[in-house]
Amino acid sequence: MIKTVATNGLFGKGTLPANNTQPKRIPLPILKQANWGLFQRQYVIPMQPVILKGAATSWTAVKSWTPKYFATKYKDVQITPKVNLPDTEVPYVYKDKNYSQKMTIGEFVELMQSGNRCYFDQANMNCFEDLHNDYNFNKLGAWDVHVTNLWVGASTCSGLHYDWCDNLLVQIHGTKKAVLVSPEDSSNLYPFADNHTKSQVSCENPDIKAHPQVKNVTFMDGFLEPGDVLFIPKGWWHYLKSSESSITLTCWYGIVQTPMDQFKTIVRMGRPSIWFAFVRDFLWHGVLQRPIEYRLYGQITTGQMAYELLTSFLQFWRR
């Protein structure tokens, strides 16, 4: 039996799976009422994830946004979504260039409706300024907002990863499964050597033979419906899998993890392969400026990122 969750967001009684060769799985806490004081005290301040059930149901975005809505309002807007996506829990093993394709939003929505596994991912909402009044992250407690992004897709899977700042994720249309893992389990999640924020682990069907340390991980499972808000504290690993048609808004806000925080995370991971890739990419993609092939949903490598941070610091210091 798995632990249950009370309406106040606290864990109830329960036991763990009998098979100790598999990872522990517990449900994500749920707050069924918008108790903002409790949210801040028990989740935001101690950096613990929680689902705020129905906290955004009053938003115009939740009431009116659908793929058809975007296809009508922005039919001829050019985008570069990911299409013909692989059916996998770990998309990072694939190359971004093999799935990116230019098209209009109207064409993309047609592709969604045809059953294609596709994703218009991480689109900055500054590109849709006329929609800003349809949502309000400030009322959810977001302060010092860095960016608000739009995610529209069909049967998508993000893969397990973590971000550098707090995230309020709002499910607008369709549903999503969410799996979160504490930063304390980072050493058991087999990050890619060239990018320590992306994991090689399958959340729903972990391969214990390939990744034996995963059996020590505690997975927190949740399910998001339209109007639900998921608080993802910075540094927490998360995996998101959508229904056949899904629209999501994310808001990254607050104090960002520092390069020193990232250094400490890499040290805790205890994997020499990360340090080897770090030095290689710092020299190859940073110093020598050799081109890089990005992973699907990926970004620059850890080594290249370190090079860019160092050069930015040196340029600032020389002023």
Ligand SMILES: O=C(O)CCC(=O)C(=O)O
The other form holds:
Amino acid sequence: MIKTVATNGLFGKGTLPANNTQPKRIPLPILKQANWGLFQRQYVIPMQPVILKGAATSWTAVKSWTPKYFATKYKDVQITPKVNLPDTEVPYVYKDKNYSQKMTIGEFVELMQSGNRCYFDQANMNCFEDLHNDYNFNKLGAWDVHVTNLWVGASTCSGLHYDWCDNLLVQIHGTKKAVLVSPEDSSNLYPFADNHTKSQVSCENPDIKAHPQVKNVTFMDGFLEPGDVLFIPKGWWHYLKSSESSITLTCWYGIVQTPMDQFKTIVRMGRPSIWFAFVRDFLWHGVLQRPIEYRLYGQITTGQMAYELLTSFLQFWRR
Ligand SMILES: O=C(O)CCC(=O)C(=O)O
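Could you drop in the structure for the form predicted together with the named molecule? We only have the form predicted alone so far.
Below: every chain and molecule of the assembly, starting with the one above.
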């Protein structure tokens, strides 16, 4: 029997099945007037996500960056974006090598404008030094910045995953849908065995049959417009889907989760398949250095990462 219950969710006073067969959806909190003290007290310190509505509207980047701006300024710069991307909420099931292609920024922007699903993702802003004065993450509270990344693309989808440090994500051009999930729900998110930071779950249309524990998850839905800032605390799962044409800047900063934190997360996930893949990748791709075919947006596997951490620690210790 379906019982009507009052929810605070994206869909207003919605209906939830009485026996909890669907995940809960609530809106991401929004701070309308960027109030520094409130942001720190209510969100940064307790590690809770929030949208700071319009907090970066005054940035030159928000006022002047468009795909055309990049095409004009950096026309012949060589990049390796992903192109002809699949229409999916879980890109990690695909292989990176089938989508990465070398081209110039001019050619990439033409592709974007032709309706191609494509992404110049996670590009280090150190490559665009002449744009550094167009944005200011320190003013938003970033400290000990590790990297500022640029994301330019059309109809993109970054699947549900988490990172190891705090992130301020600023929507520069176009719009993005954002879905966040608390680290407390990690054990319900079916991470890939070889990469425990990436989830197999579709955020917008979860498949409860394939992933029954997802019904226990609370999804937090948000929508970003140019000038909006999304605070993603470290360890929080996030999913971002762009409109036709989008530019985003992200800033990873602050204290990074330790390998011990990762170890605890894996233990909490409680999936033997992760431990099996961990040992396999540690030996096969780490110790034996066998090549690997990376997942789309996948990068290094958990086992390889552990191997690299261990070898860099041993090198440091031997010095
Ligand atoms: O905007 C995106 O598509 C992904 C951003 C992201 O995942 C990140 O900054 O960690």
